[in-house]
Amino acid sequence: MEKWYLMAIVVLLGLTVRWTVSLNSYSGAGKPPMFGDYEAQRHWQEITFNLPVKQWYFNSSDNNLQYWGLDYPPLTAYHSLLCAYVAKFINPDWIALHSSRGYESQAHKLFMRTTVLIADLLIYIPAVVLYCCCLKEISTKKKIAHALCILLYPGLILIDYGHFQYNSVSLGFALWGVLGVSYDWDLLGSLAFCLAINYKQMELYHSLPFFCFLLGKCFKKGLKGKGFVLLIKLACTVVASFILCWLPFFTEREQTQQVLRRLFPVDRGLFEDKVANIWCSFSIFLKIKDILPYHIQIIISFCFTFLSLLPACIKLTLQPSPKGFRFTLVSCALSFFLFSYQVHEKSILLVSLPVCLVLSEIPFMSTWFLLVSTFSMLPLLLKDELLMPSVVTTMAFFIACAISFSIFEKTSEEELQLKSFSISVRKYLPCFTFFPRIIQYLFLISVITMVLLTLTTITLEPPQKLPDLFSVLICFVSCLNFLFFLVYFNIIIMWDSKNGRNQKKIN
């Protein structure tokens, strides 16, 4: 009772920061002609109520895709449908057909808010509490400090409160996959993930771990069997939640291929805006934007992509096993961030998920990257006015990390989980023992380099002939710790079997 009692004081605390920030201004408030993302939220509002279907994705009249048109897929519109029937029936004006748009008033503010408050109440907060309390071999303790700092996440609410998004429905759906598939509720946790898909398609950066993962398992059950059975049923949910999902939009071919169009815009390059991946950080001295063909990067990005994920999924589909179907999540979603096409600052939320699952595994390198994806949107965060609760969440985040793990004790061989892997390097090098020491080390000067940046991105002005010069920097520092962790998180994969096979034996 007592362990409910706290988790109910936990979920109150992450709704009540949550809530604070939302207080604050919003993105693109009175900024016309496009205001921002919130204007985006309530735009697609007003054409999912006021159009049919068939019109939702296509350029017209009453729909000018410039103008924030839809680029998420299906299940983002029926949430906008469904949210606009709630507007209408309290303020037509909030949805009225062309005269709504930048519409803007603390009553429609608090109800935008409102809407992403419930998001998180029904999907994203009790698929954290569940998997919080069915996690084994830690006390109740644990788990609950392991909530609360997955709840004060200061990007996720930044994000969704202070730019104004609902990545915590899509971020919600794929949790409760990831619980499903690890439990052995297979098909739930399919159909889960099917949901996030089909909310934003951005969760693909989740999809191979998923399908490695089960097709593991099928491979496991034996496909001759029980594992053939398996397979045929993950199929057939995987087939028929997508069906259900995009019914009004398979009546006709071109209804279809515009949808997608939408959801995959080629032609708007390699990255979006100042973005901490390699691309972004690579153009500084190389302008590959300008120099190559988009077909030519898309087939850059792939390649670069599938090689650098290629080893954990291998090793995922021939050992599955849930710590390592975690783990694979983590690097091939941050695979995705650093190499793939057409890549948001916002992305990083996509690996930022599953680094906060093994948050009491590894507390001390998931808490530095939690912080270092949090500074990798600062420019982003700065543009909406949000450096106070930038900087306020973040400190709460890091102190009740830092209180609740004791993540500066957690620096050893094997609290890293590097035990095998350095005993693999000391058979050629004897004098490497001084790994944890390296790591302690560069989190000092991760640290201090972004306090430094961040002070001289609000305090000084940036030369004029290089008006961007903070930004790219933050975006190349942040680049530069990611690959870090790419190569971290890797190797904990690939040298995990030995730790399972010496835990064996001392079991």
Contents of the next structure:
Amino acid sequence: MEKWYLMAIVVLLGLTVRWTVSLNSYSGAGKPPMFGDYEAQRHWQEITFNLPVKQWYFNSSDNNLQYWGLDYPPLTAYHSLLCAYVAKFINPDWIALHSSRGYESQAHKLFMRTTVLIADLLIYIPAVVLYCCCLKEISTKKKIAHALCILLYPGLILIDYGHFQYNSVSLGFALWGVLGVSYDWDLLGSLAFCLAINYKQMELYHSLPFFCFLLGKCFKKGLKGKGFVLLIKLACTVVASFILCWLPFFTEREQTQQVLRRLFPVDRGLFEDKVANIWCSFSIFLKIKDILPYHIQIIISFCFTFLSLLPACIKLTLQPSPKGFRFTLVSCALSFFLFSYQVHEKSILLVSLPVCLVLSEIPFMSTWFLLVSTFSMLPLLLKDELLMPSVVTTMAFFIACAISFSIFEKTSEEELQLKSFSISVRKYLPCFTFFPRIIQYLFLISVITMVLLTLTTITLEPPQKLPDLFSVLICFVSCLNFLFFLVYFNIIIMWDSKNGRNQKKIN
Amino acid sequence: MAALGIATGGRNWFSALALGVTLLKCLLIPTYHSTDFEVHRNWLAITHSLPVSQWYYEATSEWTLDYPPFFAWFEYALSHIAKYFDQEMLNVHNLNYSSSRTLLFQRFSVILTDELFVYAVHECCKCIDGKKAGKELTEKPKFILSVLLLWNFGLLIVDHIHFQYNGFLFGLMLLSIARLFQKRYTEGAFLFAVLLHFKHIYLYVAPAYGIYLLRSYCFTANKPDGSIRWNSFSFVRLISLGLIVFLVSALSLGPFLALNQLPQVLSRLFPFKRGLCHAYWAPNFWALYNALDKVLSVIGLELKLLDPNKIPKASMTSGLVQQFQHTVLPSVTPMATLICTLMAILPSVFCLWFKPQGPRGFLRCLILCALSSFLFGWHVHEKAILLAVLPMSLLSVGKAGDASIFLILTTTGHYSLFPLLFTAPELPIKILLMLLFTIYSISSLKTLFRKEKPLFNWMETFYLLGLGPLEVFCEFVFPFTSWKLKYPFIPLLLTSVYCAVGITYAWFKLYVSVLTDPPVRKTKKQ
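Could you please show the structure of the form predicted in complex with the partner chain, as a counterpart to the form predicted on its own just displayed?
What follows is the whole complex; the chain from before opens it.
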């Protein structure tokens, strides 16, 4: 690549922004007794380092599960253990059993932030760079611009480097999976994706498209010949990687069950805090969470999720293509986020990742979505005192997208990938020609509401009767946006290959 | 929402670059800030709460007002905005006060006054005609120049992390240079006179301004061979220039003259009581001189040529004392540095007079003045290297030779700023930003001049690559060795000596190119 230096600069820019954001506060800073996610991660280091593997997921006098008990899959635990060894080397106080609870210091913050940066640098960033380099049919300049936009996506930066989590690890593995599967390194791809799931169970949001895409590939090759071989190979890879990750927990049946119970806490309710999904928004009108028993809530949410992602998944299985795969990733993750059980506000990152991947295909809509996704986490970011970096990084991201893709000039039907859809609509409504116009207006309305809501949340005190008024409003508005995007992405998926087939016929 | 308007332009890359760096500056707000932060807070308090007559006498804080009057007035103006943020920061006795609102106010005051710098860069880009290269935006000299200036590593860390107001001051300087390029001489002279009364460090480059204006503005024509035509002297122009300078100075120093405080003001502005070198040696000639002295004294002790009892103690135990005592070589007096500086400046000034090369020649002379003063001046701060780096950026996009000097000067000069930021959280920032700037400047200029001979010879490449191991040793290896307690000054010493070599080399190379370049033959259009 003749412009490698621009790519290096893009990566350095991404790293600089990451590190400057990390100088800010983290979740639960100086807030005893529970602190926040930062303390959770530190506590996991303490637990994994001091207790034998068998006790990690069990409640005991040394491991109070009520206090940030380990509730992520084994890979996270191993990662914590690795970090704990380094911590032990630097300062054993950081991970001393019991006494280190709620430990906070500048040096420790520096250490924790560095672990995030290193994980990001090793897993997520190389995947992004490789993904952008491998993109086909676009110029080198566009590839670099694409990498810049992905690396500047504020949601991930703010959650990982501000709030404090290791999302870049699981998302990075998932991205390696996408890369592998898209370029026919199916086994490596599925291995990477298994690692992603074993790092964070939320990656299951992406699992159906992976499954359908690979299954579709097998079908395409013919289930009686090569396809069957591939299927067996894939199954073996998946099973083997799972066994490898779970090895210490397979020794006893009780162990496995306990880990699973910790990973899928059914009794924690339909949703947590304020989430921009259907259930939380709907509870403004009707408190489903309190009225219905848990198992009915689960069934309802399962049905909704299943129905909403079914069409896209069937389509992908029947016509597997890398492009369809990426879009299905978006719509499936979005369905999960909107309808499934026990969703966190941070789970929107799982939708944002595949949206980042389609930035160069539908720049306008993707930028819009990514802005909304960052906005939907505003209550969380405000709680962590991350207002300043949020505003700054969001603006930087917006400028980067606007300049590198000139998004405002790309709102024609074709560039929104709505050509075939509007053709089919026009069969019934011939006068329906103002699609792009509508979308532009919607964008403007959406952006103005987001800006106004942000301003009011910062400046005004909510009325005493409704202390959560603004955060509920933010979730509601974001949820409306997300529903619109769900419809939009499903339309693209469903009408996509029809278009392709038509073109083939014409050719 | 300004972003929206600009983003819709799509092609407006300059606004994007400026906005991008402004946002980066906003992200740097929570970083470490040095005592200069308190210095400027104190000046806000002094100018706000005391009458003018006491500005240069107030000494509650150790950070007394030691900038010229315009800067004091600037602080006075700022203080009237500051009172809406936090009244407490305007109290003279509130030493080391830094509430979060104070921090926000001070940081934003730097970021916003930087708009002048952005405007100046915009003006400079208009009048610099760099080498015509490819059609692609990223290969245009104007684009490269605006990145080199707007995203300058030194300015970013000195202003927005360490904390100072260099941005708008350099804005004034670049603007006056741009005006000279545009042949709007009186405006340029006015801007520079104003600048001098903001910060007197710019006196370093005053000779270049004086000679250039005299030669190219007061003399209206040249002989065909480029030498001076004495009868073309315009007395009116000289008077108008003199009037501008006089009026600006009167406005600045007049009130203090009326109060009979001029000697006090001047004694604050030029504190010759400080040592030859700053606590951390700026990478200049004296750093090499001191280092040589140290080496000689060590050798002398080994060979028993020197008597250990006669050696001043400070010189052997630490390099961090202000008053460096030379053991072997003669001690340096302020007068000696002054003479050295003048000697170093003179040839370049002569060159400007006898071999006029238009505004580019002026720019070269200006850089040589800045560099010579940096190399030989008394109590030079490492930050002063920016005085040469920024104008040199203007030259770098024009000729391959200048580009190569620029890259050596900038990379070593910027690296020598590293000790300014010594706190752990800022370590990644300075390394990342430095890499960002260095990789960009080297690769973009290489692309611009790809058809000419390579920018560096093997020696220069080797030297520049050596900065990497040096950084690794100073920041990552040395703190874990046992020497850390015994010789804590070694990293600083190594840094300043290593960088001094590069900067002296760049100075020398630039001097050679100025002296050997043929004069412009054609008569200038006037």
